[in-house]
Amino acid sequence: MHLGITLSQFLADEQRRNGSVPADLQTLLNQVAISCKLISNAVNQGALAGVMGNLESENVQGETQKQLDVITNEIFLEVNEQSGQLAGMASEEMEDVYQIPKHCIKGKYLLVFDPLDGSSNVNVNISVGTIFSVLRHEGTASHPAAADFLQPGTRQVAAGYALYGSSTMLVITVGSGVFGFTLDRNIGEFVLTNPNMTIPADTKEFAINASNQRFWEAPVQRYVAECVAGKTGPRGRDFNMRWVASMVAEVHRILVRGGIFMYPKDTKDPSKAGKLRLMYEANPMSFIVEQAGGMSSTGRQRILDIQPEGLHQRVPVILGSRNEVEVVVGYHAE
């Protein structure tokens, strides 16, 4: 039987093509692949586990954590700083960088994380992921800082998203398109299924919060009320409205078949500038859904053009099919 590509195989076939992921950062990768692995075992395993109760706790966002929050951040730490490759690392569960142990080998990359992107579904057994950055460490100290990770999203050398949904996908670009990968569990193995993962232009499927409407922007409020103003609105066509509170479940359906998702600037909350974590949401999704042919911006600017100020700081987000993106950045500028 042909098992298909494997992820292993498609990086180094990659490398081959494009000289875009040499064998350190090939490592790495697989590395992270092992790390969804583990995590996708231990959403499944579920109740089963014990594990889908809520801690007293808090991270750093100020969100209470579910048990699977702490549990899928400490796999993350585990296995990568194993990977001989790293510098350092950053989660969005910490609030500071966290540094890799003195036995460990050190190499050249700094990796960023969400380990449980839609912990609030666990409970509710609603598709959630895993976000990741690469980025190169361009220090010279041995115990990277915050400012070493503050890198704009252009400099982005690796990243991607897995989905623990029906099946587990892992999605990637390391600047040369989208390709989908799907845990094959009698193999053990990501297997590419999904090649060329291409955003639609044009669509008639919008993503957003809606019960925070009356802290929307004007720009975002004209938007919405037209697309829900359907045939008889100025757009002159329906919308449907989807909203699954995972950032990964809103973007892999965007991949898959075209759509916008917002988390726009509002009211709500003026000490916030916005919901999602740049570093940690914003930026790898962006790169992501760029190198498909998607558009993403805070409504103002270009995500991916922004200088971090901090490990969390937080960002509108518009992103998706790029036509309905201009749409809504065209609304900012007026």
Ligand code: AHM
Contents of the next structure:
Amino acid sequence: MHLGITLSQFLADEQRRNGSVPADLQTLLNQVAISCKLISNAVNQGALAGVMGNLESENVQGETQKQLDVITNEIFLEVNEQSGQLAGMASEEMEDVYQIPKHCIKGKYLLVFDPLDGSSNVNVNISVGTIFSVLRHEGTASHPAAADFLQPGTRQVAAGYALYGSSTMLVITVGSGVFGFTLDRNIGEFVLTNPNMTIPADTKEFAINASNQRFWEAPVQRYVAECVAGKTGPRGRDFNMRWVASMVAEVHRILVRGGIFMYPKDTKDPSKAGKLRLMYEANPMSFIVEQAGGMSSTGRQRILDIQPEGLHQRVPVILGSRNEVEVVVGYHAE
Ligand code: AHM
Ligand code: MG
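Since the one above is the form predicted alone, can you give the form predicted in complex with the ligand too?
Next comes the full complex, this chain leading.
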């Protein structure tokens, strides 16, 4: 019987090949994978578990929390605090840094995550995901503060996402390419199915929430208008459009067949620079996209270069196939 390469086998091999995943990071990533398996089970249960509704509570960004947002956040915290590799965690669902409890062994990494991205899709049975980013705890404090997490995306040591779709997948980078694993439920292991994922440089597919069109800035207005104009317009070819409203699903589609994803700056709410959060959405996804040969920008700046100012800071996001992202960035520069 041919058993593929499991995640833990892959991580050990990566360390031998590139020295990019020391043993403590392997332990942490294996633990993250366990939390994603548990979240996959919770999501898969659907309405059977009776947890599809909204809660009375709002998260720190004023968004209504779903029961599953809270449950999946707890799964991620409980499983990963036991890894022995973490100095602290931060999440979309918690205002402040989560301190590792006294009874757990501490380590030198920081874990930032969105436990259930795209959760507005969960009760209509459309794909959702988990996004995570791993940083080093450079400080000496045993209780890391938010400031310890505020490192530019270039300092990430690992990032990834789990996609709970028609199959459950885990896609990760440790800075030496992007690798996709599919959960084999028969053996309970993530098995390497998509080695060296690369984003085609060209694409004819764009993803944007067009209901925000009246709030977009001129460069995005121009780019989308030119895509929509198709063959007879300035781009001279027809484009297709997708919008799942689940960033993990959109990024995964782009990794598999190319495309450009935009949640740009808009004037809908002038107090927000964008919708997506830098630390646990834009940065990990940008690390993955760049490692797959794509490009990721706010339109004006490389996302990974941004010096974060807050755990829940929002940024405009334009990412995907390099040549198309370059066109949008060029329009911003004009
Ligand atoms: P969430 O973390 O609260 O689920 O919000 C993030 C999601 C992304 O997955 C997706 O790209 C975007 O919000 C969709 O937003 P909209 O509903 O405005 O189209
Ligand atoms: Mg999210």
